[in-house]
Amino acid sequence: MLTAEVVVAGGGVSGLLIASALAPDFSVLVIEQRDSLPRNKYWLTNEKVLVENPQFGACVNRRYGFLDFVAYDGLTATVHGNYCLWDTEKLVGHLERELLRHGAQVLTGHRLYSLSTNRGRVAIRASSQTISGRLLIDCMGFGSPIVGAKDVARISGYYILHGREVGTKGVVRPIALDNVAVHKHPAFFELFPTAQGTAHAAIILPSRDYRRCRSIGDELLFILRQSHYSGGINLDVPSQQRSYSGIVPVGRMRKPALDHILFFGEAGQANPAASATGLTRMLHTYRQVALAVGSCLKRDTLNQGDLLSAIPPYMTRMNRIFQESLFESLLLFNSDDFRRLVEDLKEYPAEVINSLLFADFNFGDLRAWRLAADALFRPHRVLGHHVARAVRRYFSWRR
């Protein structure tokens, strides 16, 4: 049997970053299902959490000052700002030198199956191997086993996503969100250039259920081969390149946290947005959660109740009312509703766009008074009618 303080279940950004948080002061176990650490996602953030964790300054593979929002139209509305566009190898090879260097065991190829609680401690199966820890957390997202099994997670909906890497041909704009092609139920386009020439072509679909009522791949290789936007890549580069695919639930945590058990990452935040605010609120949370943690383990209290009130919040609530009232929009959402949100996007102050979109934005200040206002004399725009809606449902949740 192996024993380790802390088992950390899921062997991503997310697993990694908090355990190498933990190892410096607790013997700390990673397990991963698949045979190596995955490394088949790419990360945009914000500037800010570059700022606040310095040591992770060589991970970030380009900077762009502005990010392109375009409607099926070609309406754009270009944001300013400061976005970090992650290397994942190098943020996964970092942490798990960390890890290693701490003294924490990484094991690779084992699937979580089974798991029990007993006299303070989890026994957990993955493969062929029982492990015994004091704290299990649960980096697996909302497709753990556990959180399906406990029954702890509302799912909204999916991310259905189809990507690649691709070659690039002369100088290419860093694309947030494009409807390319008019649609009812419209699927975006991101695409986000590397510096080694390549660029992070994806197509993302939200939807109510993960059945695929439509081939994405085939919408994404229309873009590239046949759109406006095939100019400017090149599909005949070696083929080396990663691609990427998925489901994405959204939802939220009923319980981010079990006796024993906590839950840390996309599903732990229950964070509906993409991969911009993904790891950006991880990075501004994942030192305070160890340090919560740590403090729990030290004294001994991991039970449900006491790992609650000890975690910090991951975002306000209203920020989280917020990206989930715009969330269940986008699944209702037309092409022309979305080019209404691109209109809106080109009007509101950059600053204003960046807080929202990165889940950071302050409803006590002004501003947000300001856009809830708006909603009420312009009914029609999209942001302002969400914060008001994200007020309403705030003081709903209050009564």
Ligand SMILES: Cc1cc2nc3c(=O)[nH]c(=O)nc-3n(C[C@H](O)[C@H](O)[C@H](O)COP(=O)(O)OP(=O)(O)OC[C@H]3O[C@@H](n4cnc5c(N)ncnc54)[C@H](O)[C@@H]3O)c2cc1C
Second form
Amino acid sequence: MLTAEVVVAGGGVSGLLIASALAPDFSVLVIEQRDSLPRNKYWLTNEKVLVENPQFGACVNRRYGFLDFVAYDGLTATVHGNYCLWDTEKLVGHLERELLRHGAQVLTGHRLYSLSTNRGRVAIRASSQTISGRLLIDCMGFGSPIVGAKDVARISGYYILHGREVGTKGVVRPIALDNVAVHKHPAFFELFPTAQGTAHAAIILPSRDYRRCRSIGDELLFILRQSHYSGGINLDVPSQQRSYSGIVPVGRMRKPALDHILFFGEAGQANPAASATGLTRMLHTYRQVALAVGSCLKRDTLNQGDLLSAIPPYMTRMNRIFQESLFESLLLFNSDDFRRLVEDLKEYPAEVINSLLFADFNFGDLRAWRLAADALFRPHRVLGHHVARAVRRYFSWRR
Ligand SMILES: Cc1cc2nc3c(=O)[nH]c(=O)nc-3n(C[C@H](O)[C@H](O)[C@H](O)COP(=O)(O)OP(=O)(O)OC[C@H]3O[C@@H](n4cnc5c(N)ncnc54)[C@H](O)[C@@H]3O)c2cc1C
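Same protein, different state: after the form predicted on its own, show the form predicted in complex with this ligand.
First the chain shown before, then all remaining chains and molecules of the complex.
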């Protein structure tokens, strides 16, 4: 039997972050079901989290000073800010090296399928191994069998993503969301050019169900091959074979911790609902979470109540309610609704848009009240309407 003080299940970015923060002080074992640590995602974050985490400076591929949001008729809001596109290979490689340097074990090709808690320890079965730990951190993302088994999350919907890395020609602008109207229910195209003449291109479909009812792979190919974007895209570059796919669940944890078990990352709903910029929140909080978990381990207070009172919130309650409310609307939006959002993005100051996007908006300041007042005087405004709705929900039973 293998033993460790902390067992981290899931070798995605959240598992690697929390494991690397705990490894200097505790024995840590990471289990990942794939045969190697996955590199099937890319991340855009704000630059604040890089300032907070200068150790990852070499893991950023490219910075942007703006992002475009485009409606189906071409109306474009260019939002200025400081954004980072991360280099997946470098970030995963850096975290893996840190783990090994501190003596942590990384067991790839091991799938967790059973667990039990007994006498202050948690026993995990992962493929052929039995592992005993004092604390299990569930970082298994969308597929976490523990989140499913324990019924600890209320899921409102999903983002279904399908993408690939493509070659680029000429100057390509970073596109955060473009509602290319290839279907009656809006999906969104995004395109993030890298520093080496490629781009991450993907379709994002907000959906109540995680089963796809349409082929977003075909829609992506249409956009890359036949739309106005095709002039800037080169699909015939043999080395650019990286493809991306994933399902990002959006919801709220009923219980972000159980006795000897903590949920983190996508499994712990660390992501803001409407913007799905989860890595920003994870980079912002993972060291605080590790510190809190570390003191619980040192005091040997690892019951649900102890863990719940120790872990910091990933965002303020008001930001979470705002994000949830906007996500509920995204699920119902038609293309004209999204166009009204683009109009808002054109009108409001960039710092307001960016802090709403990355879930660090200060709802206590004057700008929030101005946005809420817009809901009264300009009821067609999307952002103002959702700020006002978030305020109402904050003070009502429907939190
Ligand atoms: C294509 C794509 C683009 C994205 N772009 C962005 C972006 O720009 N910015 C952003 O912040 N977020 C983005 N996201 C969201 C992204 O998913 C999260 O930010 C983040 O990667 C989630 O990390 P995680 O480690 O919590 O979960 P995951 O990355 O899902 O990792 C979970 C890991 O657990 C493993 N696992 C699952 N079940 C088991 C098991 N039973 N036993 C062992 N291991 C198991 C899985 O194999 C996986 O490696 C994107 C997502 C996708 C799919």
